[in-house]
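Read the single chain below, which is given as structure tokens and is the form predicted alone.
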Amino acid sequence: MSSVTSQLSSRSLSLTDLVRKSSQTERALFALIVLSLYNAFFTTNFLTVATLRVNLTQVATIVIVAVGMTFVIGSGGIDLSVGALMAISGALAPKIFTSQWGPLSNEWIGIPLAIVIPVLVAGAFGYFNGYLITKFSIQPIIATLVLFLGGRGIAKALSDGNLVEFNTPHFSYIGRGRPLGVPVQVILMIVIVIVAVWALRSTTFGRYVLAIGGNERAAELAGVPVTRVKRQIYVLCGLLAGLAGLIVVAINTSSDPYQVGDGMELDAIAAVAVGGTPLTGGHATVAGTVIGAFFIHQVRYTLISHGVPDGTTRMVIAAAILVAVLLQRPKAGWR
């Protein structure tokens, strides 16, 4: 008897010291797969075809968003301000293709523009997000506030504060397009997540932002430009928002200041401290984001699948947060 128990106490140490040494990254892709073999058996119509073709549109923009506050998170930043550029961008768009001014009246020069100019305004709101941070020492968290707070009422201003509908297939074709049978955005984040992992990985780039994020004095002393890259990066994240906001209007063929990226900025931190990046920076995965976004989208097509309010699917996300964020510290890990 007592060498059953042996046994048995042997093989609960083991899992748990598995448990224990197992990274972040891994332990969010064994949620991943439990929660989708839970919804392969107790969710109707989870394993069809249609149903991941949706499930792949909805987590593109995610993942997207994600990738941008993955590299702002890794340099020991964050901004909060991706949902409101994504907002300024999706207001923006229908603004010049809708346009009867001139050369934008012209359906080839409106709608590459009206891809072209959100975004890039996007991206210049990120520089100004790190121009805040790099120049007047503010802290990112207030910095990025400022225009999480101030972006929406720029968006609902371009709109006049109300929903815009537009019947226009060749700007829509980012959000509804089906090249080969597969959605444009999944192929936009496809290409967006390969790029990021080889910038992270084998650029000087990547290396500066690992490397201002772990000690950011540190890499100025070892001759790191710490101002150009930290705006860069801030520049990057709006930019990747502001593609973000195009695709969710392009999907919906309208524009809603009041809900377009609403709520995204939780969505990303969860994805990026889900998927194993310390929110103190320093390290970075892409591929724990892709991991964390797909988790994060699944809980809440889990919760919502079975009748369960927003509000509560939102509390989730964010104990999900919480829950990730203190395995990623050594005192509140596995003992």
The other form holds:
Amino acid sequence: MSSVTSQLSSRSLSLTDLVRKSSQTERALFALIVLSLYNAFFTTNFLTVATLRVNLTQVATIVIVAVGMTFVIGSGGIDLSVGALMAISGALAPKIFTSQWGPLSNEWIGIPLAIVIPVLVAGAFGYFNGYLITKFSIQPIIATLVLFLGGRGIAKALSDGNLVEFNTPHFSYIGRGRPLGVPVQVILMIVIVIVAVWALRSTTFGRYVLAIGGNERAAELAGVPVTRVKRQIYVLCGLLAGLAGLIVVAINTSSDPYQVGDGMELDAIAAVAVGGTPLTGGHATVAGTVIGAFFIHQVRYTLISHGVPDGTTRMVIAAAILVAVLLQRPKAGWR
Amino acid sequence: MSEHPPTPPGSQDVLLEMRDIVKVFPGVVALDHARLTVMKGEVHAIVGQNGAGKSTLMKVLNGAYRKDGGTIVLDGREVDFITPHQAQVGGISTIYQEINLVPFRSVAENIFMGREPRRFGLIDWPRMNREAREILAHFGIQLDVKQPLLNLNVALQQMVAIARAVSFGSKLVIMDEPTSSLDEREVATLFDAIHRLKASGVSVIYISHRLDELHEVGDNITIMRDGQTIEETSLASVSKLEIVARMLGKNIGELRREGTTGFAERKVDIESAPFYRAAHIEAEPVLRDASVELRKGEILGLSGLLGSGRTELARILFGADKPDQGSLTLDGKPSPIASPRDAIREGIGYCSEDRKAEGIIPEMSVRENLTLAALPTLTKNGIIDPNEQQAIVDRFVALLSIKTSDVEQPISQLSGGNQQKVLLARWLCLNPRLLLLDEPTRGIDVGAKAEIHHLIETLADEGMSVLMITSEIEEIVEGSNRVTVLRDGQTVAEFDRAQIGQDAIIAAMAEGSDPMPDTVEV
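Output block for the form predicted in complex with the partner chain, input the form predicted alone:
Once more the chain from above appears, this time first in line as the rest of the complex follows.
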């Protein structure tokens, strides 16, 4: 009897040890693997190319937005406006390529502009966020709340409040195209992730982002151009949100100002947090964010494919985020 | 100067007696058998350098901290307040530098908050406003007590805080640096209130770095150093110079001691023309008329008591703050420096006295911290050159013998001395022409201290200029080629090598007696 108890306690001890020594990113990866194994055995059709492709297609937009969010959070900020920026960019694109006005009616001019301009507009709104934060010292959560609330209104105004449907195969290619069988947005995602990993590690910009997140006053005194870098961060986040918005409307061949990017800000923040980037800033991991995005997406996929209602799904995702944040506390453990 | 309190303990007139007070924080003894005796109806000054234990002693008294040893006797009864609220009920009120009142509530509400006069379970507004007016009138202040507190200036807000203390029936009011943000007229109002408190039998503990004020309002003084009570005496019997000497732990007339620091005797010819000068700088709320000049290859000691404006002046030289008045001249032209980034471009570096808040980026590695300021020079098209970066890191870790197991180790894991060396290296790798060092050896062990002294000297020999701010008088005396002394935000004295002496510097810090040499003209 006593030997059993001691065995049990020694096993649980070593497990606690394992949890304590591992990084948050490793823990998220472990959780993702466990979840994938579960799905491999208990979810029909999980291990098929079609399912894999659908999952990758769906996770790509979360990853793209969450990469931008990783830079924002790494600098000690937060961006609640990404979902609304997706809606603005998604509403703007059909406006451009369905335009009958002169040169835009030509597909070869209209479609490239319908991709470039919405992304740049989303970037400009990102600059607006950064401007509010740096110029007036408004806390990021409040500054980006402005567009979180107002941005969808702008998107609605752009589309006259209606769902806009279109049939423009060349535009939809960025959501539906599959060169060599790989969805276009998955290729975009991979490129963005690789560039982001490299930028965070090897560029002055990446170093400045983390220096500001780690100790803004010290960074300023070490000559880091804090104002400029912060604005660049929010522009970057806006550009990526704009791109994600285009992908969503391209997949749907329609743009609904109420639906595009709805709830994306929370998915992105959750992916960043679960992946091991502390919300206090100063440290960031793009790879962790990718794992976090896959994890959150797969939790949702698993629950939905097993017929769990949407409300419960949300609660489970909320619980997963809570666990992740609790584990992130310095010297993880219960007080 | 007697070593005993002016009135023996146990006397009828003693209001407060703190004996053998001990307070230990992890790794630090903050109070080491400190004592304090306050008489009824007196204004009692407490002075001491940063870290001497004044604030800790007050926090033990008002219940913000629990003491680890000693006894506190208030009005003949032993007390041990656990919370500031208890202390307030027990008759001790504290008026902090930052006033802890509620800005959007009315003056009357602030005075009576938590004890509003009630009638039928509701607040009796007419009575509350009337009594608030009466209390303020007692201090010769007439104002509309229904207006929100934020309408008042800082001095009047302080009056409200004092009125609140009085309405509590406080026997003792603690004032921590009450005049630090007041102008002269407001100071006069405050002193008037203090006199009235005194007249009504209330005792005041008055903490200030402004020595002139002490003699104006104070009766007795307690001088603290390193957590101990060094001196308790009457203010009439002690000069400002003596106070400063005791605070710093020096005897007047003590000869200059050699070899207590890592500085060797330097005999270098300093180019006579200054390349960077700040003239008649004014900046609210501290600097009033501060001037300083820097020449190539010299170590300039910037001396002064806490609150004299040393750090503020250094920050202005570095572009971290902007002066309200005065001129900055770099290389004979108006200075183009408007930000730290500009200053760095002009070859100036700055090590803050607060390493943790303004120096290190704790999550970042030694390598990343060391190269932070140098990144623009290590970068092509925004991409960091890893080889060049590694070469710099290796060179400076070796040069300054920074003790780290791995340059990828987070800087927060290093000792204070090694962190400081990394921060010095952050600037040295830029090969600056001027380094502004604010308390470069604070919180550092003796060995690392000597190394840093030696390093500063070597750099100056190689032509770099150093502006060194330090509270340790030995560092100033032995390390500097020239010394500029600030007092209350004004440059009051300058000494060149031949004139540098501990007594003269202490005298200038305390009284500014040395006539200001005619060196500043722009």
